[in-house]
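Heads up, the chain below is alone and in the form predicted on its own; it's given as C-alpha cells.
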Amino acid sequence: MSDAPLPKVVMPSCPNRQLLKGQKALVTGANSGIGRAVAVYLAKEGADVVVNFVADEAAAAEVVTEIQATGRGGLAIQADVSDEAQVQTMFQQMIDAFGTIDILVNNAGLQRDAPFDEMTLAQWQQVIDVNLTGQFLCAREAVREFKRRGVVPEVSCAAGKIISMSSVHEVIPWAGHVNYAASKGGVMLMTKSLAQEVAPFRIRVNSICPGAIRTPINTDAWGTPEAYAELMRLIPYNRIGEPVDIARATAWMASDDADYVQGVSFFVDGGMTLYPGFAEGG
C-alpha cells in the first residue's frame, strides 16, 4: 500500500442551500407546539409539506400560510393518527396533491397524566392508540410508499425517510404519566426494528427526543418563575428548549446530510439525560 497522502477532498461551498429541496413531507400533530415548528422549518428548507391535525382548523390553516409564505406547497389534513382509515385515505390525499411522500415526521401525541391506580382504561388507551399505534400506522404507509416508488436520486440519496418524535421518557422513567411513558418507550423499540428491517431498502428510520420543550402540552412545567427554577434543576445547559431546536433536529435528520445514521434515539434535551443529580457526589 502506497505511503502517499490521500488527495484532499474540498467540499463545495454552499451557504444558501436547503437542505429539503424538491421533497414532499408529512408531519403529524402539525397545528401547534414542536409539529407546527418542524412543519414550517422544513419548508424553508426546501420541502412541501402536508400539516396533519385532528382538531383546531383553523390553526392548521395559520402553519400552511406560513409555509406557502416560504415559496413551498402547503396542505392542511384532518385526520386522527389513530384510525387506520383515517391515516389511509389522508395518505392518498397527499400523494394525489403532491405525487408522492419522502418524509414522515411522527409527531401526534397527548399525555392524559393520573396516578397509576387511578388511571383509567381509556386514559391508558387513548395515550398508547395516539402516541404508538398512530406511529405505527402512519409509518406502515409510509414505508409502503417508500418501497413502491424506490430511490430517486435527483431527490435523495434515501428512498424515504422517517423521523418518530419520541422523547428523553422513553429512557428516564415518569411517575405519575405511566401510560405516557410506556408509549414512548415503545415508539423507541419500534423505530430501532423497522430502521432494521427496512434498511435494505434505503428506507432510513431514526427518532428525535426532545427534553423540557416550550410547548402548550408542559405549560405547568415553565409557565411561573417558580416552575422554571425548579425545571432548571433537570437541565444541565439552564435553558428550557424551544420548538425551533427540535425543528432544526429534525431537518437534518431527514436531509441527506444524515444518509448514514440509521436507527438511533437523538436526544435533543440540553443534558436532561446526564442524570444532572448525579453532578456533584453521586
The other form holds:
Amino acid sequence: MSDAPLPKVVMPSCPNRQLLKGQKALVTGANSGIGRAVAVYLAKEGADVVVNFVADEAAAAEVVTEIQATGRGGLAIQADVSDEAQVQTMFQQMIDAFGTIDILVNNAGLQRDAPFDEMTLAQWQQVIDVNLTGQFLCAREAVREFKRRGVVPEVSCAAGKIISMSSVHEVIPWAGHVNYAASKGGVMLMTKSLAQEVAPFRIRVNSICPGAIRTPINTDAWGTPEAYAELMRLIPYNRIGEPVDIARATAWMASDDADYVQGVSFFVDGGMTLYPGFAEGG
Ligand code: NAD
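Having displayed the form predicted on its own, please output the structure of the form predicted in complex with nicotinamide-adenine-dinucleotide (NAD).
Let us now look at the entire complex, which starts with that chain.
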C-alpha cells in the first residue's frame, strides 16, 4: 500500500441509481442455482459480469445472454476453482476483457454426502478443495488486483468487495454432511480473518449464509410435498428461499450502501438459525 492518504469517500446520492453501476463482477459457479441468479441480478444493478463455470457451457451461455439483455457485458469463463493455474488464467482473462475486478462472489460449491465412517478421503477432499480452497484461490487473485488498483472513487467507496457464499452450516452442525459443514465453518473464519487483514486497504470481505434455497444442490429437501412439509419444520418464515432472495442480499452487500459492513456473516435463511425447535417453548 502506498503512503498516500486514501481518497475521500464519495457517497452515491441519486435515489434511482443502480447499486453497482460501472462495476466489474466475477461470480463463480454462475451457470446454476444461486450463482446464476446472482450473476443476472448484479447485471440488473449495473455490473458487467463474468460467469464462471466448470461444466455445462450451454447453461453458462444462457446466463451470458440474460446478462446482455440487461444492457451489461457478460462473459463466460471455464475454470475449476480448485485448480490454481485455472483460477489465475480466469482472472487474467477477466482483466484482459473488463480491465479489472471490483466484486468477487465466491459461490461455487458442492456436496458429497456420506455417513462419517463411510466417507471416502476423495469425498472429504473434493468438498474441501472446491468449497474452501476454491474460495481461497479466487479471493487471493481478487485481493492482488484490488491492492494493485486501489480505490477508484467514481466506481466505489471500496477498493474491492468479496462475498463468500457460506451457509447456515457455518454454525449449524450437520450429521451426514461433515465435510460440507467443515468447509463452511472454514469459510466463516477465512472470511473474517481476511476481512480483518485487508480492511486497511479498504477491501470489504463478508459472507452470505443461505438457509434452504430452491436449487439443484438440495432437490431432495424440497422435491416432494412430504419433503417440503418436513423442511418447513426448520423454517419459521414457512417458505423455501428462492435464488433471488440471495441475489438481492449479495447485490446490497457488494454495493456502497453496505460500505461500513466488514467481516460479517449475513444469514438469509427465513429464521432457520433461530432454533425453531424452541418456537413453542422448548
Ligand atoms: P448448484 O449446484 O445449483 O450450484 C453450484 C455451482 O457450483 C454449479 O454451477 C457447479 O457447477 C459449480 N461448481 C461446482 N464445482 C465447481 C468447481 N470446481 N469450479 C467451478 N464451479 C464449480 O447449487 P447452489 O445451491 O446454487 O449452490 C451455490 C452455493 O450456495 C454453494 O456454495 C452452496 O454451498 C451454497 N448454499 C446453497 C444452499 C441451498 O440451499 N441451495 C444453502 C446454503 C449454501
